[in-house]
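One chain is shown next in structure tokens, namely the form predicted on its own.
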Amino acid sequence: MEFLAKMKGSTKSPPRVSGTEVLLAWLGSFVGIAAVAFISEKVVQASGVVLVIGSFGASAVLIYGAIKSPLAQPRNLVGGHLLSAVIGVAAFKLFHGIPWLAASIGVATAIAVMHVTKTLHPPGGATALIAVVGGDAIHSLGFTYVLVPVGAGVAIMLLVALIFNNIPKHRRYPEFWW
């Protein structure tokens, strides 16, 4: 009984934003993964690599959407990814020939080098799964995965977060560094 007692939860649920918080964050989250799909659609798309993977979306709602969070500062999307990145290429590169095996320990070893380094960011989980799961143009970047599109993409969405979250006079981006 005490097990399903804890599945109750122990607060309230937390108010909700402003509408100026939500328009902000749709702008912010529109301007970013634009920058990102407008640079991979006219210049990167023609060497045949990608530069928008899923776990940018996610990224987008953190760093435009909950910027106080300590999930959504610069050394948690920077770190979270890259780590999650190499983390996933190696993975896929050590056990492809076991699918579930590859994507499974390349997410959990994610998770728990985060941990580790203070860059817990929950987009990284998805980044080394995309590095398993991501098919023949994913897998033939190989660790090349890790600068284009991960690192230039998550630049990119950096450089936006520290323009766009800046610009109000209420809004303040990061909360910390290092």
The other form holds:
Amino acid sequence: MEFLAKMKGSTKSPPRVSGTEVLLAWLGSFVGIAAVAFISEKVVQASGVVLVIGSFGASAVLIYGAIKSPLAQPRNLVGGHLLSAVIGVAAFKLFHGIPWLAASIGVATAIAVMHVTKTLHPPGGATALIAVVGGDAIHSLGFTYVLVPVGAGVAIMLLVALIFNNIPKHRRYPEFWW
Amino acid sequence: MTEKYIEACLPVDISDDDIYEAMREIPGYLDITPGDFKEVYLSAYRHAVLRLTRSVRVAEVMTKTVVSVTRKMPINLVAELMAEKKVSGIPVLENDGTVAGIISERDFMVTMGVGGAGTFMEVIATCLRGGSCLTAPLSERLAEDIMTSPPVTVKPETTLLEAANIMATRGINRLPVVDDMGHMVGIASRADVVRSSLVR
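For comparison with the form predicted on its own, kindly provide the form predicted in complex with its partner chain.
Following is the full complex, with the preceding chain placed first.
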């Protein structure tokens, strides 16, 4: 019965943030994603690669919407995405004959490695998964996927976070670098 | 026992609602539930108490100017002295400065209370029963007759945590502090321990 009792939960949900916070999160993520998408469209796409992947939307939640979270710090953002990208590509290369296995091994290993390296960043799981399920455009990149789109996109988002999150008086980012 | 003692030191029974309110006052989204925060807070508090009680030595909190008596002092004089100095316990010293025993209020009460548990109320009850008010058995007795001996002592470098645990497990209120030669250098009372745990 203890097993079922645990499903009831034991505490309450954290408070809602202020309107200012909502606005800042909106603005920050708007600028961050706009920067990546704009550069992707105008510059990189001419050379046939994209810069935007789905996991950046998840990163935006953290680095513009929950900036105090340990999960949102530069170490986690950069480390989580890069390590997961490497693992995702490797999982595809090793197990692409069995897609469901490549996907699950990629994500599971990415989480384990992020934990061990203290770089846990939830969007990293998506970055690893995209390397497997992202289709031919992603697969053809091979390990280049780690640098572009992942590395380059993360760098742009981080730069925007560093500038934007430190403009308001009562906001600061990061909590720690390393 | 250790756990119990330290729980007793917790000053605030912080609730999830308190934490919720505090989280509201901090701008920005805090990536933790009130329940988890509480767990962290309580654990951190316990660590802090342990750190303090482990790092603080008895020598730092003991009372150094101690009133003492000798073995052969009549206990009416001992009582006078304890009353005058407003102490509830007094060490009995040998001529060479080592501790022979300790006399507390309870030792008087045991003597007066005709055996029994030696509580103040027992003395009162016996008095009200119309007894001879029990001072008779006290006359002509000496410090060494009623003292608790041998006394439980500690060293100056004993940690506060150990001292607190000794007091709690032995049910005693003061510990003579003795150097390596056995000479008394101070006395650590329950009040000394509590004061130092809370004020720092």
